[in-house]
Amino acid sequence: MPLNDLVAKSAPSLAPLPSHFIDAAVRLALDEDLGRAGDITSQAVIPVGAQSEVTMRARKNGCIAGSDAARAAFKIIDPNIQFAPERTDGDTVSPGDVIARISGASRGILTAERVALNFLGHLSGVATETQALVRAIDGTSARICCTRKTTPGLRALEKHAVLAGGGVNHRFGLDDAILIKDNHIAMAGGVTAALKAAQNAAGHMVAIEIEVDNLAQLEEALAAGAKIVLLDNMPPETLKEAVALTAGRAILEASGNITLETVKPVAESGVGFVSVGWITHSAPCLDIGLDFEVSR
């Protein structure tokens, strides 16, 4: 089996994100929302001791992600609030579907509501757009992956949402893999010079990927021993040529202005991965509401 096919068919299972990533992000969001005096509206309007039951419901079709962040928002405000999920990350929902039922102190529920919905809506939006791309390339061997174009402070959560939508993660930061981009190549003196420098510097556990803009650069990269190559802004016809030229010697990733309308021909070219930045930085929020059920 060619190297591209072997890697492209390997996908990580969706494990829960470690809680310290979630809690740190949620606490920052709550601090931003509560300011210096807390929720003065709920303090003024809702009696002390009032209890309520509410539901989080989807208002549009989508894929759920961020349920643990929503839970954390309520638990940080009031550990006694009960958060009972009816959908988990990766589940698809339709309008009216219940995502979670929440019960407890009315003041606490209202105080945490917006932060919980912000995380759940945004991350579900990332998962939903990822899922749409994954479905669009069904039948090909390519996989959808994300980039470092993430919301500052939310990278771990957004990359987890990509997994929930059926995609895979690219590198998490500058420290976990070497990606030689066009500016690196220009400053280093060319494809071969940049690649050889990276190969000499990297430890045996560090992956090295190099970006190329044309087939001549691809040939040079392969001759210099490249094992992962990013094909930047190439049309599907050129991508097919690149796949044929590579002949399984390296993992190929296509990137650059990929949309839901253009992704299928790109994937059909035979590349192993299609990386898309906008699924994390520009995915529309999935419309999710918090509906009052019972007060006592």
Second form
There are 6 protein chains.
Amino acid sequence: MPLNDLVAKSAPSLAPLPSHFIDAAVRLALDEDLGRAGDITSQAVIPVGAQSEVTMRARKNGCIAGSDAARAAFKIIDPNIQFAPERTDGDTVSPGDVIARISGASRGILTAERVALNFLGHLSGVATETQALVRAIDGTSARICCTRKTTPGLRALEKHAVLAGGGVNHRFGLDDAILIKDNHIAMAGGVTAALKAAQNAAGHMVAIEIEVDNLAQLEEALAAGAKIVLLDNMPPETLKEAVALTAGRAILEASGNITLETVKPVAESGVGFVSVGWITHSAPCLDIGLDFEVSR
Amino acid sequence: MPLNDLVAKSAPSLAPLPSHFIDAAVRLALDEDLGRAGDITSQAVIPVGAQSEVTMRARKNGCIAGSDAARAAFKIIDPNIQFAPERTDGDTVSPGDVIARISGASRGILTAERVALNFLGHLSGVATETQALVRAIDGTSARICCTRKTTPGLRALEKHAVLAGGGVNHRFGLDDAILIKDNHIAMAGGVTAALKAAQNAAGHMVAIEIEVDNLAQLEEALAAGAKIVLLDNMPPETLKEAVALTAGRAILEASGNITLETVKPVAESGVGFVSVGWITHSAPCLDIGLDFEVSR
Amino acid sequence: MPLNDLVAKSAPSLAPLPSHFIDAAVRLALDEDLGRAGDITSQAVIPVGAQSEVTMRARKNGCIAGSDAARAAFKIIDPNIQFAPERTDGDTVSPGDVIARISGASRGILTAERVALNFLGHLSGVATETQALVRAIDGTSARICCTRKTTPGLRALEKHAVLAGGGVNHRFGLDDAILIKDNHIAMAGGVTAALKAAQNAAGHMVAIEIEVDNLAQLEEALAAGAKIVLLDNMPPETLKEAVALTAGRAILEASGNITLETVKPVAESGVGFVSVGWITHSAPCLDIGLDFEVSR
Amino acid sequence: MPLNDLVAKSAPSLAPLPSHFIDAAVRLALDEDLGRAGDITSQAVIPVGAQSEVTMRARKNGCIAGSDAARAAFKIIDPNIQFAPERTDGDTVSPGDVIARISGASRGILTAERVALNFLGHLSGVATETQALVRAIDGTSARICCTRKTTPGLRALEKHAVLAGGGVNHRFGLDDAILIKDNHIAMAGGVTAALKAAQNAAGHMVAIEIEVDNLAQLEEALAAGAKIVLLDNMPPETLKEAVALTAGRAILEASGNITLETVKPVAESGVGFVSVGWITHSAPCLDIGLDFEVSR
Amino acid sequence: MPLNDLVAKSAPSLAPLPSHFIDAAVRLALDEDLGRAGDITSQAVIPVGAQSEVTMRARKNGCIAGSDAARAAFKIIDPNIQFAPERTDGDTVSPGDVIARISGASRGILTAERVALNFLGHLSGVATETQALVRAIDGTSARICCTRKTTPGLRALEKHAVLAGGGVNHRFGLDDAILIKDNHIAMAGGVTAALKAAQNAAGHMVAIEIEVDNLAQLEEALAAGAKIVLLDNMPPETLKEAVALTAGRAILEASGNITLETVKPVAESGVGFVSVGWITHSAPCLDIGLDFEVSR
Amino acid sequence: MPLNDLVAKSAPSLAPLPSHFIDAAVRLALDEDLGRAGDITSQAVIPVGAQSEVTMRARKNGCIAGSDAARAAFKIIDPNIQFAPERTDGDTVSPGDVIARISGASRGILTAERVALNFLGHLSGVATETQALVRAIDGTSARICCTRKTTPGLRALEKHAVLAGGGVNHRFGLDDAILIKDNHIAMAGGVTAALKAAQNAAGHMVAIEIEVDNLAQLEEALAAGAKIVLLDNMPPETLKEAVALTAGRAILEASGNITLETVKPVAESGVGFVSVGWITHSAPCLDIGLDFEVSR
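Same protein, different form: I have the form predicted alone, so give me the form predicted in complex with another copy of the chain.
The next block holds the full complex; its first chain is the one shown before.
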């Protein structure tokens, strides 16, 4: 059985992140926004008893992620605010689509609004870019995956947004899998030496991947028992050769300067995974707005 | 003296953020990357005593921000690593320009590399977008400023990156200045009522800004003593009328759907400030790489 | 319109601090009091099922602040304890007045009692001193405001207590407004130079105040466009001259060695604000007691 | 040997609090003051390379406490600032006395100044009030001690300031000693029952004190083996009777409405300790200033 | 009245630790287990709606402690999980005894299971070892107590487990009682000098214990007013002599190399307390399992 | 190449944990021990200037782990204390062997001693038990590995101690690898269904292990592409059959009720790994003492 048949083939059903993860990140952002005195505008201007019904709507096409964080922002500010989602993580939206209906004390809604939208917009941006890539390679057997090039402090949330967009996750940090890169190889004394050192040290629950720049390195890696290989910056034709040469003995991941325009031929080469850094580090915010429907 | 003459006119000399701010953010990101076992790849593959000299280089044109965070990432992992900057926050770079030279234990350099680059790339991206806008309006009397549409957890660092790019900062949070928006006006019973409520509540050290959608609202605001007015989504011609109507009685800020292409006429209208959300929420990462020059 | 007409004129309606601010401060204080073993006296001496009804009463005249913190202390220890307030922040009390009725498990009430009273007594002390000054200048157009001379760790709560007492807040920290003092002026090269440097650097949402020692400095400051001026340690007659000289061009704040006895003439000089450090750093605790009415 | 002979008789030599205690409290206060943008006044107005020599001087008579916290405030902001103390915790000062000489970057000194003074002023206030009481009872065998009526968040520092003023500490929290008060007695079913319950539960390293309102309760407590008794709100004559009745079998502590005027006869009654809440909860800040001697 | 009659004689009724203590420890452990992505096995394998009923059962004889922590682990992961205890802290169990019945979403139960069992097993191990010693000395007047030799981070919970097992607690840390050991004595210049220094410094609420190695030191300590003495590493006969020599003037604690086999004669010597480090630092985990009864 | 040839074969060279991991754990433990007043015994009894030279010695045979934590305890309390290690993590010791020589201020040494020893003793206990198992299977091709049955809060340190003892680590938490157990299998609908669900969801950097109870399940797992299989509670003969049946297609791990006495035949069966929970959850503390050699 080719090794690639034993890894993620379809979009996994999306489990929510543990709520205390979300809450911690949202509290940090609320603290950052509320500072030492809270929302002094709403305190000064909005009557104490005022109630509002507002609608959170997409203003662009995209894929939603971060809805739990948006909900948490309102609930932490005022547990009595009602947050009724109409779209959840992984859903696609078109301009005008309602994502959630929110009602409750106007002051609280206005106070939480920006933090809720900052999370939802940023994470939906990540999901949207991921989804665009996923759709671009539809019909191939490859999967889109992310990297460690994430926004500081938001890795777990951005990784979750990648899942929402239909991608899969690469390792979460330096500690949960081994990825031997060019500098490691150079300092270890070559592909075989680096790989043997890693195999010798790693426990059986740690995946080991090695990055290669050319087919000679790939052959050396496979001979040394590599089971996961990162093919760095290879053109589609070379990738095809790599797939043929590997013949199912290892999982292959293509990486390097991949764009929405170039991803299709990369995926069609037969590699199992295509990893892209910019879906997390450079995804533009998805435009989402909050409309006040009724206030009284 | 027109009020606009009393606010930021040139790029302020850039003071570094307090080091314990930086350290706290960098530690959080390192914890996120190191997880529970640290950098298991380098531990397994890189010889204990190996030393390296590496160069951090720009791969694209841009403006640098976040160099203190990059330095902190290496120093927290290993205080003996030397970090010699050749460019600092606010400097512009071209492809190939050296940003810093780093030397020390190879393991530590490899461990800190990604977190250092994640901060530097993200914040330099913010500075670069800001600088592009600042340059686009060169020759006008307007300044580019940011919003509260920032990446959760990184507001202070992104605001600093805006300064590095030659912009100025809008308020830092909900607590340090009043900004009365359309929904506040609606719930407070109109421009005058909202403004009076804010003036009545705010101490003398709190700036009050009010957002208006049209010239009638602007007139009402000025009559009620507004000193800072946000002109929302007005075309350049209307902005010019607003400037003329205001006649120096208030500082004017233009906002809404402003791009690199459209910013020039907005700034030429005579407003004092042009605020843009995407320089913080949607700036792509600046491409910066780490090259290993010598390892032994 | 004189600038002073555009700032706080009446006691703002008092918005509660965000509950998670309060909770964080109260948890810190409870941890400090409970240590590693909790309330060992109540555990040893009070029967497990005992219930009590207690009354929190003022023992002196004063103004209440901190009631949310007092409530939080009981609720964090035991969510089933009922806390029914009869007075809230900003209310005045006389000896014997009931502030709150509390009922529930005796152990929990005894455990939380001291922390609740420590917050309520301290913050009510701040509100009471503030209120005394506010009353002393009743009929003038001046307002009492606070400074950054606060108890470490309690700034936001003490600033809120100042509002409860009818005062207004000066800046919350070094970051949310500029205050140029004598040493800044000396090092910057004079009033004009310091003010220009500040105006040049500050965004439009940052208030700038400058401290002057005499009328010559005041004139220089006004000529340089100062909009907020702190008149340091001037006798009432000089303050009057300052008010006349300013003629509505700037907001004036008087400061320095102001007591309950001397505040009236200061306020009558026509300044807009009188700032006092001791309402936060030296307010004696308001005497409040907890009486056990029924225990069973 | 009367039990009172086995407890604190002279001012203990004052050990500094662990530095990481101090640092944690000072960092919290600096964060509170620096907010999200740091000291924007100094950044805007003070030239980058400016250096200053400043002198911290007492402006009133008093006793110093908190000098480690003051030092830490400067050092955390800028480790290159020199802080040379001329007085330390426990020293008495007169107006004009130099407490410390500080030199280094002007920006850093100005940034740390207020937090340093807030700690030093507050804690020296506590030490000064304590010392006044200690001096007032000079010649008696009694000692002044504090209570749990402390400022939330500052208990350890205030307890240390009490030692600096020559007092001794009562328990630090609810967990490190047992103090049975009137409500405990009422709910436990009387003095003997409460005391027996406490003795039965407490390990041998936990001190047990019981509060009594009259001599009958004192007799009951002594009969039940009480070794430490709090005499609540008794006039000096009754205290004398209590001392005679106890005859060295227990340590006696007097408490309740004790002022600088009334403390002497209380101490002369022969009790071992006089406890006073207001030395921690209501001590006015000691007036201490920072004078810039040289700036260049 | 011999001093030993005034200390803990029977197992105190066990008050639960404050819930926010427990929660903090459990959250730390959950974070440690959930890492950055949560329970990826259950997310992948367990159907979203699956419900289970599980039973927590003892697999060995022992004494329960930590049931509140176990409950908290489930509740923090999913507040809708029902946790019905059948045994609580201090109860003894035999193999097969049900400790709790838990029902709710299968995913949440599987996610929290290990953390819940890690707390319950570890703390029940401490309670079980304590109880074995307590039973071994049944009929004597001595009590088993613990030391500061605890697992880092778990002191309060382990001390509570000691109470659950029928023991009593020694001091909780370096700050709540004085224990003068051999090195202190050596550096202070002898037993009397060390004891006098401690008595002179300590407030009246601080217990003072001194460790002695032989009867000469014991006599010296008693002469100097020692009220609590630790008899270090003495054989039972010497302990008996020490008890006779002391004659009720001090509480005596025996310590050093005490095992389940040797504890009886130590206790029979007449000492009040026998302290043992290994009940906290070396107690093996009590074997407790979670059986899935029904899943649907 | 049999899969087992591609995993850890020799004791990996032991990289130290990142120092800020260690520091965080040690600070927590120091806070726990120092409480609110620090080491009141040393403060009262030890002269301020006293210096000591002390030796940390093993009192039993064992394997060292936690020496960085021990060092950190002294350095955090007093950076001037010298800590000169003579043994480091992974070294074996006999009674009397010097582990480290420590010199500096006596007060600081006494204050840090217990926390240093608590870490060193606990973690060396884990390393010692691991080493005993490793030695017991010397000559076989199997490795000893740990589980998630760790002491709450100490997982990373205990996992490191397992490496010090010559073992390898299983997964660090629920998030870094998939382990499908009996309950997962039952709820997923069988071995094949569970395995397919996991393969379908997991990215390529996530190892998947499945637990089987018998050879039929093993065959089913292998047929479904399992690469790592946990053989639960099988006798050595069955393990041998499992090894033969697997024929190098998967890595095999044996688990369940394995003791020092029974581990040899388990390892000789040919499995690659033997996992044991009690090396982390029930390892007795290694007895290590601190001897004061010179004090002056």
